[in-house]
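Take a look at this single chain, the form predicted alone, given in structure tokens.
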Amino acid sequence: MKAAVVYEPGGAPRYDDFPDPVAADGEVVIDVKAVAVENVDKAIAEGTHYAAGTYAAEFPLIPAFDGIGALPDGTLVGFGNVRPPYGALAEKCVVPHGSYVPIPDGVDPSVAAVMASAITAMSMRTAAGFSPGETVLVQGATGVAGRLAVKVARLLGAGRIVATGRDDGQLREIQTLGADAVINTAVPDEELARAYLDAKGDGYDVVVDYLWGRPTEILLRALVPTSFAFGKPTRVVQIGESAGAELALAASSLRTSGVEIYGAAKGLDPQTMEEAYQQIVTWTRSGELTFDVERVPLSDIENAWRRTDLKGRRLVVTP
């Protein structure tokens, strides 16, 4: 079969021949239809992600650990838990029985491949308990997941949406998606702190954070009151770390600001996960929620892997 093959840590995948996977007892071979390439896939292939020990222990390998494909009977499914070295970026891969779920009728495979990015945005409800009318701050709104978070916040009934990013042109696009105000984080620290305060209105109820690092450190510092006050609760949901894996957190940022910090997995269980997924499916089918994807053939994986011009579009590879 043809596949995207990585021969060494940090190397770009090459379109090459690779032995067909053979299902062992309790496994099934999947005919791959669409795979969304995300930063985590690249980090695993580079050996910098904690999951590299599972999915990139030996080379050569095929990257990506989930996608959309067809079972032997033709049923379209979303699959995961691939058996290394057979990652998803190939014509076929192999997974354990049960490591897949049917894709609803009427959802294009390329769209289904990126729906997980929208589900992360639902953490504003599952983790932070969002209620209609509240103010939402989306940190990192110009990325794929951040753009979807702006759309999801509007669909959930946010009263006000503030979005951050580093590119003024893309931030203008975010306003057309539903953001009421935007903040460019590529400014000096004091200017950024003022921007957070100027845009907060009555306060940020929920922060959907795909950045962490410097911008969120400045935000948390800016939310500390300058005089004695009962801080309005601000529920921060930590999802990504595109601006940095760490930050310095002053004690006062928690003690007096009303800030509460949650991981994105808070509140998740099989029921809440299914509810979030079904809501995304409903919006997708109705056309209320749209996805910006850049479709490329598997044969062009080496060039596609290195692309930096996607600007909010998710790269989706189709064999």
Ligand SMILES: NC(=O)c1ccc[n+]([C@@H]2O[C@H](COP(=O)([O-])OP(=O)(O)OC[C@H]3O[C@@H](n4cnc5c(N)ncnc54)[C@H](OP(=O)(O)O)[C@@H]3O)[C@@H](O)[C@H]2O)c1
Contents of the next structure:
Amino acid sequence: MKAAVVYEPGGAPRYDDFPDPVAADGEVVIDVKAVAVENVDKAIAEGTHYAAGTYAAEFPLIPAFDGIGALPDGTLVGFGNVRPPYGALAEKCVVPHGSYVPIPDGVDPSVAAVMASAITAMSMRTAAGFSPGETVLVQGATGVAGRLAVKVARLLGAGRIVATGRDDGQLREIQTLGADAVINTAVPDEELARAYLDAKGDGYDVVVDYLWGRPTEILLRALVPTSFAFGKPTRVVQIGESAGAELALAASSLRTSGVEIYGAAKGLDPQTMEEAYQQIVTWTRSGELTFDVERVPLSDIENAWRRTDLKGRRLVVTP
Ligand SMILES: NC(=O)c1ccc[n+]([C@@H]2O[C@H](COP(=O)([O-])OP(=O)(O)OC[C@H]3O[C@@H](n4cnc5c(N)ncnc54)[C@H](OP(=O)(O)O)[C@@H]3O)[C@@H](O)[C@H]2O)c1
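How about the form predicted in complex with the ligand, since we already have the form predicted alone?
Below is the entire complex, every chain and molecule, led by the chain shown above.
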């Protein structure tokens, strides 16, 4: 079969021949239809992600651990849990029986491949208990997941949406998606802290954080009250770390500001996960939620893998 083959850690995949996977007992071969390429796939192939021990233990390998494909009976499914070295960026891959869910009728495979990025935004409800009318701050709103979070916040009925990024052109686009105010984080620390306070209206209820690192550190510091006033409780949902894996958190941030910090997995169980998924499917089918997708054929993987011009569009590879 044809596949995107990585020959050494950190190398870009080459469009090459690779032996077909053969299903062992309890496995099924998937006919791959669409795969979203995300930063995590690159980090795994580079060996810098904790899942590299599972998915990049041996080379050559085929990257990507999930995607959309057809079962042998033709049923379209979202699959995961691929058996390395047969990743999803190939004509075929192999997964354990049951490591897939049907894709609802009427959802294009390329769009289905990106829906997971929108589900992260539902953590504003599943982890932070978001209620309609509340003020939401999306940290990292110019990325794929962040843009979807702005749209999801609007669809969930946010009263006010503040969005951050580091490019004024992209931030103007985010305003057209429904952000009431935008903040450019690429400014000196004190200026950024002031911008967070100026934009907060009557206070941030929920922060959907795809950045962590410097911008979120400055935000958390800015939310510390400067008097003995009671801070408005702000629920921060940690989802991504585009701006840094760590930050320094002052004790006073937690003690006096009323900030609560949750991981995106808080509140997730099979039922809440299913509800979040069905909500995204409903909005997708009705056209209320749209996805910016850059489709490329598998044969273009080497160039596509290196692209840095996507600006909020998700790269989706179709074998
Ligand atoms: N995609 C998912 O389904 C998913 C699921 C769970 C967690 N996550 C995590 O969420 C984060 C975002 O994912 P994504 O898929 O949306 O990525 P993405 O499309 O590549 O977007 C990354 C965003 O972060 C911004 N950024 C990067 N470095 C920054 C810095 N130093 N300071 C400020 N902003 C910076 C980028 O701004 P520019 O546009 O200006 O470069 C871009 O807006 C990642 O950490 C990812 O692992 C994603």
